[in-house]
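Only one chain is included here, represented as structure tokens and corresponding to the form predicted alone.
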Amino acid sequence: MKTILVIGAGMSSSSLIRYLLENSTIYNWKVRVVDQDIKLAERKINGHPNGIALSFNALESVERRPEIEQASLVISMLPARFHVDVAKDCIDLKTNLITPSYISPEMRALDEAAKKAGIVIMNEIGVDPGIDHMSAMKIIDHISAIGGKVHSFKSFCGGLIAPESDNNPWNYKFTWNPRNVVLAGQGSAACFIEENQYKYIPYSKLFSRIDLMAIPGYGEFEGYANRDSLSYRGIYGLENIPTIFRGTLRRPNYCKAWDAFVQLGLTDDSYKMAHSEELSPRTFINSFLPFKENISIEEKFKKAIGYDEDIYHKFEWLGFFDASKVMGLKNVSPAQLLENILVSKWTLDPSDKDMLVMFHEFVYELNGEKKKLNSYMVNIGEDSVYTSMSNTVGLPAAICAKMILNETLEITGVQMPISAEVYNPILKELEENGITFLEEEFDHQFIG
């Protein structure tokens, strides 16, 4: 019996572990789960006689040395900066890792160690970075066979409500770490290229520069910036392409209100707020409003904002202007002040349902022609627990673990998946669990 080890049972675990869970039987595992909160690792086993769940540090490698020793595999669902050290103790232990995490340098400077250890250790396999990865290189590679040569490359995806479950005029609500939404898009200015020319978009013009899309059957969207978009032209073998931008997508109107946030300067997260346990939200947001004597604070925010209703409406519904409740944070940021008015409002309700949309446009040219080829998936989850969410990010990983146990991905090193060997069987099997994508070709013209 092989075993396998999920480090982390939050959100997007539970899809993960639903599914090497039903193939355990099938494929003779063990699943053992660790979380803080044993309770949760409990309900994401539901019960299922080949799953375990445990409860102990695992940033610790004392305690979790032990369980890795005796795996044959580790997913790692932590955040981001704990993968490196759970990836030493699976080189000293030879031991395979699968995360769902950009690769890190840190992670990039173990590819030789792991080499020689004999693991893979997989990374960016879920959504974004994973399926955008998978469903980018198989169109890629499918156009140089065919001789072509991509001129453009733009990609997007978002995590979004369901429209089913929308019912707020923000049109979204969380489906991943409110924090990391809260902080998108600070630390450097967005980079990318366009007809061989370098753009770049500091934090403060993020959200006023957006593109506009539309989703056969879906409506329209809009899509912000990346941070890196030059980087995937080493990846993805497009090392000349004239045009390569990657952004995050929202409904119309999203950006624009907050902008509102990020020019008010309620994303900061750089310092702490004098006396932040006696705010309520209306005192948090005149924090940042000009004294006037004998003017309201509703009309100060009007002025700020350029006397928009539709920024103004979607504040008010948030419950910026209520001085009613204290929200009793001490020593916090503005960006932990904000994320707990969000979180309040943002949070899916039992019932609501997610969806996860991306967005590929290629422009080409093929024997002379030009082509623009959009290709498009739009996934809604089941549930607030099998979120659409949870089964993005967490089926290519486990289908990937399948992969890997049953030795038909024999690969080692430090991996991401852009090989065909990795995405093609993925891209397969997630096809048969809904994930589907949808192509449309085009004559183009475009300046070369």
Contents of the next structure:
2 protein chains.
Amino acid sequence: MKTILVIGAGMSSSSLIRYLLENSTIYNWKVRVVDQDIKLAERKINGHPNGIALSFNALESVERRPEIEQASLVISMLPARFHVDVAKDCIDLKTNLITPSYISPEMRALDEAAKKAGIVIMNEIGVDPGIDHMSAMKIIDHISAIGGKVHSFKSFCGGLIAPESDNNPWNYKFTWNPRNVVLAGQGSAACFIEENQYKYIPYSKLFSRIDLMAIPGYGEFEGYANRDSLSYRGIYGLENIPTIFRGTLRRPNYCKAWDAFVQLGLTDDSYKMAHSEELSPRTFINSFLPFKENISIEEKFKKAIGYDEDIYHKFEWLGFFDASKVMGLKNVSPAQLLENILVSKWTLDPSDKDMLVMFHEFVYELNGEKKKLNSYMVNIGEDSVYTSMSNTVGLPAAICAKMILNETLEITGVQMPISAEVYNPILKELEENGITFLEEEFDHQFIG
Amino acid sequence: MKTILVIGAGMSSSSLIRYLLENSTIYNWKVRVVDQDIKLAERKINGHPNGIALSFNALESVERRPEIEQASLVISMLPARFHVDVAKDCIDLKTNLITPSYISPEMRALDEAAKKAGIVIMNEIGVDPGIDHMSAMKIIDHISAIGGKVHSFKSFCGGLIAPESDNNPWNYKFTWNPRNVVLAGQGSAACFIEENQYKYIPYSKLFSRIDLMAIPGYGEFEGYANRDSLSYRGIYGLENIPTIFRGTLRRPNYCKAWDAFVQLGLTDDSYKMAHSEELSPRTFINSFLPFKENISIEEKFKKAIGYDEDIYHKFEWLGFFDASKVMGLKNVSPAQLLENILVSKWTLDPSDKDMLVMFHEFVYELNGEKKKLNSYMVNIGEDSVYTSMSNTVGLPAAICAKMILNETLEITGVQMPISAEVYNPILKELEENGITFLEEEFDHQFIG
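Alternate state requested, the form predicted in complex with another copy of the chain (shown: the form predicted alone):
Below, the chain from earlier opens the complete complex, with every other chain and molecule after it.
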């Protein structure tokens, strides 16, 4: 009997825990799930005989170490900044570790120690990062195997609302951390390369310099640039690629309206607003509009957005011109007030389904010819618990857990899923679970 | 014989040192000037028998303490962050101190210790801060004395190029630290109140939401908001004022073109550009424009600025479309590259004169009537050494030094020049030196 310790039973752990429990009898696993909130852990285990709900403070080394010691594998679903401390305990106690998060420099530095301890620390094995790496590397390795050379790689991913639940003018609801959505793109400019030219998009232009694309059967999408595209060159072995771009997908006309938030200053998290507890959505937005006697807030706002009726409608639907409800949030930033307004309108209903969309576009040279290959995946969630976000984050991690415990994956050190021995079995099993990539190939004459 | 220690002999110390030396014989002063660069100190003293040039590291307490100990007064012209350490030595050694910089919280905390030591630490006694405080408080105290109540206070200041030296399409040259000009307004939004409504202008809107004004004899100016207007309420005793606004002055159409820098992302100092040492002004600006095959950089730029010919001309004049000169700056930010381009074009010629402009607009109620009072000062520099910037920063500090040494000003503690006993004699002597405020009064029917 092998023991798996899952740390964190939040939204993105649902599908992970379900998979582990469903496979626990065949493989003789015990699944111990710890959360500060034991009710949450119990709900995720749902009475399964191989599951044990625990409650302790997993951020405290002394509390988690006895649990790590008796486990064969730890899956940390904690916020990313806590993984390194867990990893150090895992190295100490020679227990394998999986996290869905980006490898931090501190995590990277543990590579040698992990190898010495004979354990694997598998990171970036959710959806983005995770499925993006695996699906891209499969194609990159294939192009390389047939003697081709990748000239351009553009890749987009978005967590969206499924068409059947898409009933608001933004065509968007929150399927992950709202705060991260509000702050997305802030900090230094988005950087990528196009035909060997380094290109930078500052935050103030991020949501107006967008790409449009269509996905067969799912209609149109728009994509804005992620901050970091360049680091993928090294990760994917594409050091000298002339064009590489990573972006985030939204439905058409979302970015234009989000840009209105940015331009007004509503996404700013760098300062607290005076007397913020007294603000209604209406006085909040008016704080960012010029003072004009005898001109209504609606009129000032319309002028600010260049009289775009679609944007106006989207703001109106969010209740921005409503003065009746004071938000009551003391000493908060514009971004926190915006989040409060958005959460009240963009939260999934219990019957809502979400949708995860991934889209890769490769241009490569083969035998002197240019070819284009699109690869895309659209996955619809089951409901508001077993969301597509939860499935696409949790299943790769869960399948990888199985491979480690069954010893069909025998690597050590700080890893990410970019080698065939990792991605092939995982992508195959994801397909069996309905997470499927489709491909379209184009000859060079169709390349714009 | 009394000794004055001036720390720092840079650009803004020229007029200060000259005033002290000119008055040194009458008042029996020795003026000791320290700078890392002894040549600079010697040049400022220019052979005057009462001046002594010194060179040591004034940032080291052990090096400066013997000099502070033998002085009656220290004037610190160091960068603002170093003043507090100097102040602690001055308290220890019971030596008075003058700085032209804003009072930091750490400086504020020394108030009691300074009082106990029986010394004054006079801060914010340059031009902005400095002359702004004095000229505003004189009017505020006057309005209060005649029974009026200030309803609105808007105040602008700008360091500009004198009309006779104004020979570039930006109508601007650097008269103080170029880096500060490039980074101006970054960080949290500009905040002010208008008719009791808190208003915020984010950086991305700062240079497009401008005020226009005319100054008799000097033509038109435009003003953009400073980040902090609110703290002046407490300083000036205007806690419940409905409208308060502080701004920075430029010549018309400057802000619109500066906004193009902001919108492109050229003022960003938060990251380093890849291979920055290879960039020319042309490839630098192209890094922020979309990749378009067969469309020139000029054409892409024109589109980005909405085909504004005036902005295009200003950029062209700065050499932005020049590919011939690689800047050669390794591992630098966009802001550093922009500064490099601007310094090469906006530096004062030896024969150039600068211009300091200050403009206050008061609306106040008196006997049930609304009245408006404008007060403004325009000062032209002597040359590129005794600039208006140097005169307006240095003379208030120098006059205050005289008052402290002659014991006509007898206050202690951490101070700024907002009381009549400080501002009256200083404003009077500034007038004798050609730094003069003119006033225009308007009846209520002319108040827009």
